[in-house]
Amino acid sequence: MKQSEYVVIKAIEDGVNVIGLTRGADTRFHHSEKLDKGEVMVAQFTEHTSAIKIRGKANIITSFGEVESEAKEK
């Protein structure tokens, strides 16, 4: 079995969105966690997941490094 990539995510403001993304000719959301301020989310890419997007403020910790995104402007 092929070991896949996993990624750490935590939140650092309440609202955090992962959105999980299909593999494939069509990229679509196949799954949607909205985390609080302090929770983390371990994700993994999968055969049928090719990318995560995450919407707000959070640290994301990969094998490459860390990197922490920003909250949406208002």
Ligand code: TRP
Second form
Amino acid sequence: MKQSEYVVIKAIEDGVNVIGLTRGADTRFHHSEKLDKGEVMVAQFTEHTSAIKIRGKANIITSFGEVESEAKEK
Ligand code: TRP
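Structure of the form predicted together with tryptophan, please, following the form predicted on its own?
Next comes the full complex, this chain leading.
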């Protein structure tokens, strides 16, 4: 399989969720990873993962550039 892109996610607050969504006919959650402040996850898109959803405040770096997700207002 062709080597796919990496995505770097750095949590800016505790309890950031990195959720992997399935590839194929149905798109559902298949993995959830919780990051605390300062923790970094380096992930790839794979045969099983077509999308990644991030909940909470984090810095996300991809080949398209850098974006910051925001925390939900309470
Ligand atoms: N088993 C998953 C896969 O190979 C692991 C994974 C890869 C993953 N990238 C991810 C999980 C991104 C969550 C987010 O697809």
